[in-house]
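So this first bit is one chain, no partners, the form predicted on its own, shown in structure tokens.
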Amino acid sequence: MDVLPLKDKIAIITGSASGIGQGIAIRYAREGAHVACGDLNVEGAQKTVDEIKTIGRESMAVRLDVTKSADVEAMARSVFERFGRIDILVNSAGVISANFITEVSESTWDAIIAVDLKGTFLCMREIAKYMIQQKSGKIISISSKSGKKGGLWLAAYCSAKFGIVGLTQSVALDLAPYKVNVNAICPGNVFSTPMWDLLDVEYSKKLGVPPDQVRKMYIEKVPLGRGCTVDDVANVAVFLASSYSDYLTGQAINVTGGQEVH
């Protein structure tokens, strides 16, 4: 692969404060793409740029609340302003709750279908605007192995990500004439993320172990032996982002260490 096969592209990331998306903002910046932060938690995204900074990478933080289409209209365009174009938009903002169905509250069911499905959509249905112009882009959301196989205490949960697939393979075809790439990401366990840091101590409660049990039981169902990395997701979001993935298009890639496979 080139040497720095991201080099100058302009890339937007949601959720950049942390975890995935933070992880993938900084991976963009060392394969040369210039990157805008977007995230609710604005000091957290910061924090991400000041560190792209030091990598060399011009890099702006956007105050981006994905569930609502003002913000995220706002953000495109001043990213838009400032660099003159948007390459690549990574879909990383979400949330998760682990709940038994009858316990699932209607707020927090529509807070998670708002940040990780409606955040998603509105995101690709505004950056898609400046693609089409330019005839080129690539989009690429996180998704989960929770979008392939439902998972216990998960419905709400994998109900978004499965969502975040079909809306993929549906914006894929859209794109497609205009030669934007979308595809998903579908990372299994990645026990770094503040995420599994709140299922860590949902899943003590709920299996009646302890915490640091928790971990060991969902590794043992790994194949490979691990849990994921943001580096192996990143890995993949790179590879996305670059020419080498222009004839890949409306996939749901699983990086899951054989988990599902499907």
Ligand SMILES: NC(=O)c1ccc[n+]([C@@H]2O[C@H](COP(=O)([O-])OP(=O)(O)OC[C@H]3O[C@@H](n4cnc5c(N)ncnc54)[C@H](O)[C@@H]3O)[C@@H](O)[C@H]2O)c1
The other form holds:
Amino acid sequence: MDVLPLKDKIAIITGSASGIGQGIAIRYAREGAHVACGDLNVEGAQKTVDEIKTIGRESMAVRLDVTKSADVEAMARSVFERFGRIDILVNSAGVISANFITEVSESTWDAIIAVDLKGTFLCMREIAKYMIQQKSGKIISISSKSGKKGGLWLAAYCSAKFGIVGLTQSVALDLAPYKVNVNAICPGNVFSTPMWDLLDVEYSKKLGVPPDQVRKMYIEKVPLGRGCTVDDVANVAVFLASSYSDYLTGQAINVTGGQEVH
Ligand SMILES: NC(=O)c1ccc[n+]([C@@H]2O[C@H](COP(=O)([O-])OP(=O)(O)OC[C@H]3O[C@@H](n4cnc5c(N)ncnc54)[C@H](O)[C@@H]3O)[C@@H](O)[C@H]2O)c1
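Next block, the form predicted together with this ligand, ref. the form predicted on its own:
First the chain shown before, then all remaining chains and molecules of the complex.
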């Protein structure tokens, strides 16, 4: 292996304008990859690109709605035209909303399933075509501990994240003959993300406690005694994108400080 585990690999990261996707994009560049950053928020994706360029790696921002197959196809085409191959796909685009079951509107359900589950499927389906031709590739999807165990007020989100685990297991079988590894990461609560800025407010109202107490309550459930960080997730994402994980496919790896063990 090269000194840098992702040296000159070509990666696409969805949801890379902020949070976990942004952290993985920058970390992949530090580990040697050239990175295409896809996001609905293209200005945010461009900021990630600017940071990657300061590391000395090539990068491009792509305006992407993962729920639209035409967007996904156009992104894959433009990345392939620029770099000539696609080695790594990370599906990190995602949305969440916390609602008691009788208050989950049809539009909220549809939106969460469309971005978190269908979006992951569309990106896998399209990028797989390039990886099959190459007979190599790494596909990594960000599920959640909510993809392993049901969560209070998370009917739609858990359904989508459980779906990603099934999708990962199935596509891993489809793509194994082509030496394409397909895995998922199931992070615990990553409090530094915009997603948790939203959850703090929603949970605070529902639990009837101040926002700063919400995180304390969630940390108390973690055996290792702290929240998950973007770096904790990126460490596993580097491993799954590198040749160190060549004999690993169809897995959904918990990064939860011991909170989830199945
Ligand atoms: N924050 C956590 O505690 C946590 C825990 C477990 C899993 N996750 C998962 O990690 C992933 C990243 O979440 P995050 O915490 O970094 O949140 P985030 O809100 O910072 O990132 C999500 C990104 O997805 C983008 N996005 C939303 N809809 C999109 C669409 N239709 N097309 C393209 N991009 C779209 C957003 O613009 C944003 O940049 C999500 O899939 C989330 O479910 C988060």
